[in-house]
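Quick heads-up: it's one chain on its own, the form predicted alone, in structure tokens.
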Amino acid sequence: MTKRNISTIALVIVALMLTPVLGCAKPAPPPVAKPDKFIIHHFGDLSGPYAGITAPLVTGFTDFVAWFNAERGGIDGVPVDHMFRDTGGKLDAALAAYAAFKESKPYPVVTLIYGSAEAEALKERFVEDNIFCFSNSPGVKSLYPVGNEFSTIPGYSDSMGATIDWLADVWAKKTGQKVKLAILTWDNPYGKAIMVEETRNYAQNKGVEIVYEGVFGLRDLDVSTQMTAIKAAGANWVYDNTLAHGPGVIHKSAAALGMLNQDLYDTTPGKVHRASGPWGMDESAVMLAGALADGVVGPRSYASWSMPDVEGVALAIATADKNNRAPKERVMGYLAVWGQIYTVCYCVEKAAREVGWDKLDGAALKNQFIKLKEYSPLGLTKYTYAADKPEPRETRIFNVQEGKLLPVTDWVTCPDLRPAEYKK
């Protein structure tokens, strides 16, 4: 018998020996079934003081979900749906909405929230309940120490820091004037989120002098007393962290006192320029203030409706036209939700592929958000997160020109103005 025949016989014997073993191997487990739909929970004020801001968010949510399911087939074939509850701007109602959502079947993976008070109140609950929160109210107290709340925009302190950079590096150099900044903002957690040592110290280091700090009530419609004090302090800029009607209250009082300066680089003594925070640089605030909004500058991390060349804006315009959305609905919140939910869907799909739909939870979703680096959903915004910094890094400075919100800078990195104890 030749060596070749012996080798052939040996291989046959080995194969015969292995056949029963392989035949007894356990069959592969069946793939985990996908859910019938993926539900995103959110709640906010549709009947209280923030109703004008929340309504476009809900409208944008509804329109996006319909578009995403029809055009993108949902999340890996799973349709997306949403569940909203009106909380009327009341904290107890927000807590009740959250408690109700927790009883949902299936158990919630992600919740979007829109108010600062509930963001702070629910901070620990999101961690305890293993629910990921995408928050439109990035106050320091809700974001740090880092938990399960991630911000949809750069934090209010960081955003103000980006404005301080522009004032010091562009406006002051172009005009040859020292920036004398007044802070006039709402007397609530959201409004006062910028009144922290980090922003004060940063302004001082940039050569920007904060000459006044004051507040006014959410329902106040006149701030002439505060503006008189601001004039006496020698301010040439007034910055607020308000939204909707808030910026216009300041514009109107400044104009009534002959103080409002809408020429961006004019330095007439006794007049002030206006700057507003991220939600003040919103089409809704511009529409409410009318012509008085012209000249306002501030940080905005989302494209505006005046930028139709951006993919997400073009899609939103087409969808809003199709659904006959009114001008008051075509504001920043509508566009913001498109960017936010597109990002949630992207991260849910990544997480489901990594851990399986049956193990998809808040922790798995949070892990995917931490991995986002320079992620730009439909070109609408930019998201970069880290385990120690749950807020985006980049924004642009916008300016209101004849009622249109247009960027006057490219993307800029915000200074990191979180509390020192939370920096590595």
Given for the second form:
Amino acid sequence: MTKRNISTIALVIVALMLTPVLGCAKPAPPPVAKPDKFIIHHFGDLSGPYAGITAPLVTGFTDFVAWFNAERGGIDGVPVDHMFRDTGGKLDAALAAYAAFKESKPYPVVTLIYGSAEAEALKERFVEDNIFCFSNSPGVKSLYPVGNEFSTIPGYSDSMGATIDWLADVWAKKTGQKVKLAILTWDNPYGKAIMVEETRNYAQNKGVEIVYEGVFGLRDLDVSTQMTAIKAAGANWVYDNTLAHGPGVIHKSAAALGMLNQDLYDTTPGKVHRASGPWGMDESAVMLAGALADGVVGPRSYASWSMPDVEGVALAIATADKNNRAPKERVMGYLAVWGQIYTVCYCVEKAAREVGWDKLDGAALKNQFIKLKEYSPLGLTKYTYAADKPEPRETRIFNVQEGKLLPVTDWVTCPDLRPAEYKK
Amino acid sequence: MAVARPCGTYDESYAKDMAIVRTRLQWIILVIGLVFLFSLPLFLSGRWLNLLNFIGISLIAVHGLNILTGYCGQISLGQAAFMAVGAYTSGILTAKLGWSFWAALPCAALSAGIIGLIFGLPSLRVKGFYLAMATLAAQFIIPALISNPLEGITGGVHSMRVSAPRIGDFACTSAQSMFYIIIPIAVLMTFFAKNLVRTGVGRAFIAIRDNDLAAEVQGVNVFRYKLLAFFICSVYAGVAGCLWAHWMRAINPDHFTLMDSIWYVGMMIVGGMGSTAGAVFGVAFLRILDELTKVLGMWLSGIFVAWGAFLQAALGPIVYGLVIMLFIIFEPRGLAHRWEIFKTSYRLRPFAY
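Next up, can you give the form predicted in complex with its partner chain of this protein, since the form predicted alone came first?
Every component of the complex follows; first up is the chain already shown.
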């Protein structure tokens, strides 16, 4: 008997001895079936005061989902679907939409929301119900203490901080002028989110003097009185945290009083430059303000439609062209939602691979978001989150030039202006 | 309209004539109805309980408005603002001073009632359209006060966090648990509203509504009763606001808008002014209609993709506006009148008259 035969016989005997043991072992569990589709729920105001902002988000959502399923084959082969409900900007309707989504099968993992009031009101419910929320409204009250709501853009005060950085480090140095900043914003939670001690102290530390703080109503179409006070205070910059028609109202009143300075580095006394918050640097606000928007500066964490070299913008342009989207729909919301849903899909895919589709829930998705560091979905934006900071940090300063929104800085990290009690 | 008694039912005493529940059958129906109502959480999903909770809160607000407008003839366009008073009173007492929901509830009612009294003062001098304008002032002044001068205690335009009501160690955070707080209070408030109109106060209200000069000649202190109507209306709004705050768990001046006040007037019109049952019908009808238009809008937007956003956004407001318009034209006395016609014709069966 050769050595080879002895080895073969030995192997057969060992195999025969192991057979009963292996036979008693539990069979391997069948692989968990993937769901038929992955539903992303979202609700917002399509028939109320913020309809102009929400409508392009919903349009972008629809177009993205169709593109993503057709071109990328969904999330690991699972098609993406979405379910939207209009709230009319009313909180009871938002809660009704949330209750309806919670009843849907399969149980929701992620919800996108667009309004400040619902973001604040639903904060605790998202935690109780273990649903991850990707919110377009980064108010302090909805984000802190950290729950399940993560913001799609840097916080409003952080964004203003980035603008203050640019004013102090670039504009002031280039012109040799001291920045005298006036804050004129909407009298609502969104508008007044920048009127906090953190931004005031930060401005002071950067040598930017806040000479005026005022508000105006969502439906006010003239702010001449406030502009007169701003002139008297000696301001050379006016910053607002409004959107849609809001920035245009200020431009118009400033222009009517001969105060609007559209030449970025001009320092004519008595004239003011304009800066606007993240949603004020939206194509829709520029379109509504027309030529008066030229020269406006502000933070924007998403690429603009004037940047076709960016992969996501090129794809969005092609999709919008294919679907005959009107110019009013080709605004920041459309692009923003492409970046947002792409990121959600990316995190869902990673979470599903890590915990399995059957265990995929809000907590698992939140964990994936916390791991995002300078993640750039299709080049549209950058997301960096941390367990104690559920809002991205990177933005760019944009400038409106002949109706086009173009970045004047590379990516910058916003200063951390969340309230001190929420810092580690 | 004259209400026909069920066949064989006679009022043998004044007390029986005045009774809210007159017959044994009515008692049986009432008990079965209440048992059914309170067993709803056993077989309804959270979504429908959420709707019922909103119906309960709106019902309380509309009952108050119905007492003021339907019974006393004094119009108010500030009901949502009075709700805000109740909501913020309760929010401040519970969130800032650590009071329990149960202690804050009567304080919210009282504070809203007092503020309602102040805004009811113009009713001495003006009525009709002008009084509507005067009460409209509440809708501007109260949210403005909450947003700005009182920012230090209310949080201004930022939402104020409000805790869920607690029963011992149990926090009522779910739709089911809140149902057992909101609905019993709504039932009680409905009973009070129904009871009020058969008291001397209620009759004084009706006398003022029908002809205030004649009422004064009869010895009714018109100003006192008008103010009392404003007080009661606002107390109801305060209770509704308090429940709203603790159900939402966050309040903001934007939650209490003129549009909401108009919604409550619309509910009262559709249900039928001057009828307690009308308030129930109006609130339930419009709240369910609102939910149905949303579901229908979603369904239609799936079929007509190009019109998707339009259908979801516009269907609700269009249907709501049309319903109010059609009711004013074809049934100004509201659903309550239809209900009375149905009951009367049923009682006269098989006769046609």
